[in-house]
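Shown here is one chain on its own, the form predicted alone, set out as structure tokens.
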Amino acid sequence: MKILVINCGSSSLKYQVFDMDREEVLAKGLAERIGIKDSRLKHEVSSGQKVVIEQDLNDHIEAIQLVLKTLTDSKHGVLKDISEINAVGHRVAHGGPNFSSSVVITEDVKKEIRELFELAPLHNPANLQGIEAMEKLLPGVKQVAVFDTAFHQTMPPCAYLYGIPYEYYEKYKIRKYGFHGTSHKYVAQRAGEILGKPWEQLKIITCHLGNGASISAIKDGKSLENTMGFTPLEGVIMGTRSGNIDPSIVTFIMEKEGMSIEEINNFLNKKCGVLGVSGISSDFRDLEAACAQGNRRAQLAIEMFIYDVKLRIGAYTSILGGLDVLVFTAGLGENGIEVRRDICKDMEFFGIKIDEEKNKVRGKEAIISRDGEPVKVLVIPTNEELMIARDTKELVAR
């Protein structure tokens, strides 16, 4: 079965195909800039050829048109005819408190995700435009929405909750929902297939630390919290964002500023974070690179971040009672050895203490945890296409 994998941004459009008999990577690429002038497809090969194709996109239709066309190429392609793609997998934002799993995309479904617009107003609508231009493109093929916010469904009402007044979660839907999730379960489940142990009977950390952060606790294959809330803002200090604050922070600086509703909100998600802290990069290797030339306000940036995942590493152990396993996943958590070290650091009392060699690993899977130790820190680079694929791959074959 060969599936296609399609990951829509406002301006972008990430795609890999699939053949899922061995679970191998066709092809991948990333269509930017549509909409925009110089758009170009970046198109990649499992035998490793590259080409970068310069073309005027100005919609999602045409994104994949020309997707379709550079996967049948005759020299670039790894498909014969289109006619070979038995599904189609798209990763959704935001699924709302009704889809707690993937589904088969219906119109009833592409109705809730068009409800969902205000909730996501970045991503929804890009998600339902690639699945309607690939409806158009590709009709009567399966095709399915697997959801950022589904795998966190499973949290209780105590933690999902906001303390405002209830009226106001049954009438706006306003509730933590959690993100990256389709990251944290497959890290979850590759660390039991590690560990040749069922992730069903672990108590698990997982960190998405990325220029977007999230964590997780999970307990009997299920997700009891995450750090993102009712948006991906809410959580701990990020890239750009500003993750928790007072939320009286928000009206006064508005206030002092003399800042719009819109403002402040590109204001908080894309100015603050470890950005705003330093004053330099959202980049950790930047700020790392600035913290060796004695940049005061690179190093505290650095700290802050840590500290917020230290932070929630204790407070998760405590709601999962204990900690079988801690993992680092994602753009820093997979590469930034430092940044590793420096969180398990005096972590000793929950049974967290890495091996400094075996810590020295970037981009691929490995136990850090020194021999023996209670809890296991792994190394597990994410791969949530092919949880997509997965999910496409046993929904469209029922």
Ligand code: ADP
Second form
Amino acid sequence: MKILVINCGSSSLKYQVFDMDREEVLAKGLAERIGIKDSRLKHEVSSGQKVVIEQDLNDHIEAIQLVLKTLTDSKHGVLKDISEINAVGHRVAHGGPNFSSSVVITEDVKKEIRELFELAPLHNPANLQGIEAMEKLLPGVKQVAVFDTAFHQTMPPCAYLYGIPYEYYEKYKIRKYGFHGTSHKYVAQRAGEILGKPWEQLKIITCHLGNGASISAIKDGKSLENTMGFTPLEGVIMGTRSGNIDPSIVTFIMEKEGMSIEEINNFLNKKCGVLGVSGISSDFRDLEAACAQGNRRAQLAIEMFIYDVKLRIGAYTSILGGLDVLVFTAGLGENGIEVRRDICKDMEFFGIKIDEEKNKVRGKEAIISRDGEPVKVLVIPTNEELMIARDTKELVAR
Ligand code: ADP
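Since the structure above is the form predicted alone, I would like to see how the form predicted in complex with adenosine-5'-diphosphate looks, so please show that one next.
Now the full complex is given, and it begins with the chain already shown.
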């Protein structure tokens, strides 16, 4: 069975083609700058051969047309014909309160994704565009939606409600949803496999530390908590997002700086985080380089991030009633040797102690805790695309 996995952003489209009989990636790529000048497609086949195609892509339909053409191209293709694609899996950012698992896409599902536009204005419209473009280009092929929020639907009401009048939850669906669910679930399951124990029997904290960062508490194979909230703006300080701040700061800044709702939204999402604090970059590689040259604010930004993650690990250990496994994933979690070391520093109280030699690993699976320590600390590269392909395979086989 061949499955195409699609992850649509507002001006980009990532894809992977899986042969699900062997869970093997046949090809993957990225269409960039859709609807903007100088758009292009970067395509790579499993043998490592790469190609960049410069072509105007006015919308997602044109981008998907080019993806399908490239996938069946005699030189760079991996399929004889697009009819080999048995199903398409889509990453959808926001599933709201009604989707607790992946679903086959129907008219009703699309309607619901559309109704959730106001909760995820940057992501859900792009996701739906990708779905509708696929329907046009591959009519009759089953499509599946895999939601970033679905895994967190097991959070109890005491975790997902905010301290605001209850009718706002009923009227506007204001509650914590949590994000990066596909990634948290994948690495938690994988941790169980690596450790040779059912993941449902482990108390797990998963740290997805990328440009966007979120942390989850997982017990009995269920998400109990996630640092992200109503939107992906809540939680730990991130690359460009503020994470948690006193809500009064929002109105205070709006008044002082004369910002509109749109401007403050843009500010909190794009100009804050470690970028705002350091004044240098949202990328930890730049911050670490600046820090090594004695830049105080770069150092401060890194310290704030580490402090924030440590706080959540402590809080989540109390919610879980102990801890068996701590997982690091995503760009920084997989590659940030110093960041992992500093997060785990002075955590012996919780049974967390890493082995500095074992921690010298980037981008591959490893157990980095010292032998014999109660908490196993793991680095696991995330694989959201594989999770989407697995769910798609399972749902279309029913
Ligand atoms: P997203 O998918 O949220 O855009 P990623 O998961 O790709 O983000 O993570 C990107 C971040 O990972 C970068 O901003 C950078 O801070 C961090 N990162 C990637 N590689 C390294 C590295 N070798 N050392 C330190 N940090 C890294």
